[in-house]
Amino acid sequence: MSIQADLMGSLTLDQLQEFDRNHHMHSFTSAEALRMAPPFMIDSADGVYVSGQNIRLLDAMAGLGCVNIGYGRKELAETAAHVMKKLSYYHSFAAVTNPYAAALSQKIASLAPAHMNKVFISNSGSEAVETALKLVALYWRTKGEPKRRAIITRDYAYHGSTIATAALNGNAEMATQFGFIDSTTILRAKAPYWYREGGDLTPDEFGIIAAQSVEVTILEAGPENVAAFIGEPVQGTMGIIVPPATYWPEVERICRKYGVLLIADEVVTGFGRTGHWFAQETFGFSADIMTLAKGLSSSYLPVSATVISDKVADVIEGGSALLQHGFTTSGHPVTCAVALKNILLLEEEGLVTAVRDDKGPYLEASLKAALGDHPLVGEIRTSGLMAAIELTKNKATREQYPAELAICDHVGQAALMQGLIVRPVGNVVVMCPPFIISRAEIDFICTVLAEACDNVHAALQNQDE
């Protein structure tokens, strides 16, 4: 295969592959899988589906959870361009500003609660959050109490890959590594995480439960000592963990018992992934920091953004003090503009509405026909067009198979064998498709899983036999 471009020339696909192998660092990939094959190349994408290698793929991952509004968008390659020939870049310190940032920032500013009006722009999911972690130091000090540092973070948690982020995170591998992690200012709190920690609980109850071990880890800590919880209104990439409906109201209840600012990690959720414009309506609570990112711009550029509720703002805006963070493409002009009209084709298409309204109770309802009395299957669970099929090894106990047998690889590369893109987390097949997907897609994906999950489980059967 030829790839004829400007840029290109008359590169062959092996060719690039070979380049690729040489010198390309790929993101949570090891080498000696690049050894062992080449890098598969996606070289076009349109609505739902991605393609490369002379294969069309349906995407029910929307890349990383991110192109909410499809692939392919004229108008967003459109605005991007206009733009881009008329201011390229320009910063946004010292006081300097351009038309998209400033309209941006207030677009942001009207969807979000009515409490959030200042947004600081920045470029990626991890830099939204470690803007929140800044923010909530400054705030602190600003107050006078330089004390309040510890950040509580839960089990399964994800909120990014810098130094600092990474330290709130779950997965144990990526805060220890590189290690440079030695802090005693993360403490850790049960996740909402029912269906293997609930025992005989109702999800009620659970969350109720679940929530309270964060006031356990604020008294063990100290109060004065703790500055924020930070949390995803749905855990996703830890495997789409759904919370029960009680408990973010307490969560919330208990920060503002003891003064703890709440940060809500919507990088996933922000812009309608749940149904709602932000998750926090969804699951009935109130935030001081909000982060956003993939769904800003569906992620057609990197930016990000970091939402401030007017009390926050007040502290740190209340002095004279130059704000001593920043990044070179704050406030980009092209990713701004693009952002934008990300948002406004959002609004203009009715696309979050479709998500509650349509899409996601029909996805939820057709995973559930076709894979709820699956012997593979022990939970399916769903918010607005956020799907996690959980496999299990006994429906009645809820035991999980070995990580070693990689059973939820096995489903997801039969799924790919037809065409599905989803993504394996542990024993949970993960799904985040784009809102523009059709109910014929959907049962697409449907079918795909069952078969996918048939063929699993048979061969597993056999090995047993």
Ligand SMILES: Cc1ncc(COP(=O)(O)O)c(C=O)c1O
Contents of the next structure:
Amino acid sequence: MSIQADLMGSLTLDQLQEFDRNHHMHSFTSAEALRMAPPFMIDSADGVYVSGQNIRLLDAMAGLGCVNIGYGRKELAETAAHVMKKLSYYHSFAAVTNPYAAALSQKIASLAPAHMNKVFISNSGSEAVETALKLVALYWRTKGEPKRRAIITRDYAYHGSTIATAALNGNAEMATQFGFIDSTTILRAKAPYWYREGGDLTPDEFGIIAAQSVEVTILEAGPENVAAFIGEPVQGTMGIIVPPATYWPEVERICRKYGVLLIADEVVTGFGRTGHWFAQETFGFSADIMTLAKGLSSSYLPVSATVISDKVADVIEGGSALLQHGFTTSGHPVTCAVALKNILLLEEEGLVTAVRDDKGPYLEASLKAALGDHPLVGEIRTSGLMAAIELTKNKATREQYPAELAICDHVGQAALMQGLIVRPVGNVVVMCPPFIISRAEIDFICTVLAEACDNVHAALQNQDE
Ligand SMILES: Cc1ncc(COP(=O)(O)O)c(C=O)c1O
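For the form predicted together with the ligand instead of the form predicted alone, what are the coordinates?
Entire complex below, previous chain first.
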């Protein structure tokens, strides 16, 4: 009997929800929310759909923007079972390895930009970013510039949940709730958020200005104190902020000018989300370090990677200091094998090319046709299969609805009632669907969202009357 049949045979949904409420601490969830309603129990998933409590939902978020290959791929389950029977675990400390960690590292290096050839494997996006921070510190110490400690991040950034990575986040509460990190080592630059902050400038003009705020930050701190700049190529978690085309090349130029290392946090964008294997290609820039997670294994198992340029690796490996870093399950054979199989499937099925040439453009065109002129919609922005619908009170002035009206939550709720999962973030409806989504499923997303926006808009107008 399967575990699921066993659990469901002996335990009722009510019992499981009670267990969960009493004992399971949820991420980013208020205790109040769990008191008001029982947690929603998802118990199966297939293709672009997740199911539970007799409801089937089209998941236009691919979980948390991670199940790129779609749910329920038997090949990945079979790979996991095969490797688990052969080598359930061994570590990769002290010059020991396993075939899957070795092969996955080679595969990532072969897909990565040519100057990036070393891969550190860990378990989550946060760990990948945390690893990048340690490597940056070690790089500067080994080079004899230990004063270079400051990391530049941006408004609206999301880089993780550990102590150090949370301090990089743009959301002030997330960044400062715990207070372990000395905020003088974390510096903040402008986000390339043209719709909110670009005013009368063209996107390209604003892209340069947003990039130059990185230069201002470097000069204020003194270049001799700045270790690295970190940025998501497209800021995902805080609202799919797609930068103007001018932004990244200018950021790269500025980092090179002052010798500041450039970290591309590709935890969401890596492995095809923007239509190229890595978003550095989409946006025309080249980083010194990149971080990967989510799409690496399509989140079938937890795995992440920090990929390091030859420039950084040569300094670190040329020094005498041992990298004091590693996790028990770094390079786990089963997770590495599943990640490798996931990448091979993406390749064999041409899924990244499909995002670039078919699914991405179709999603963009369909959203614009269905919602571009809607009175509630200020901007639709996409990059590959990342999409945002920014809601506004006034299309001309781009004024935002007050947060307490929770307009976007209402749109999300209305969509959910019609069988569609999207993610409300402030005043932005966010989507990152699986790459296997069909045109008909994209049409469904557009129809449901147009209706949801109509309903919320009508309710707002009734309120005003
Ligand atoms: C860009 C980026 N970096 C890092 C993280 C942290 O990843 P994880 O939640 O796997 O720790 C996320 C998570 O959403 C992310 O979007």
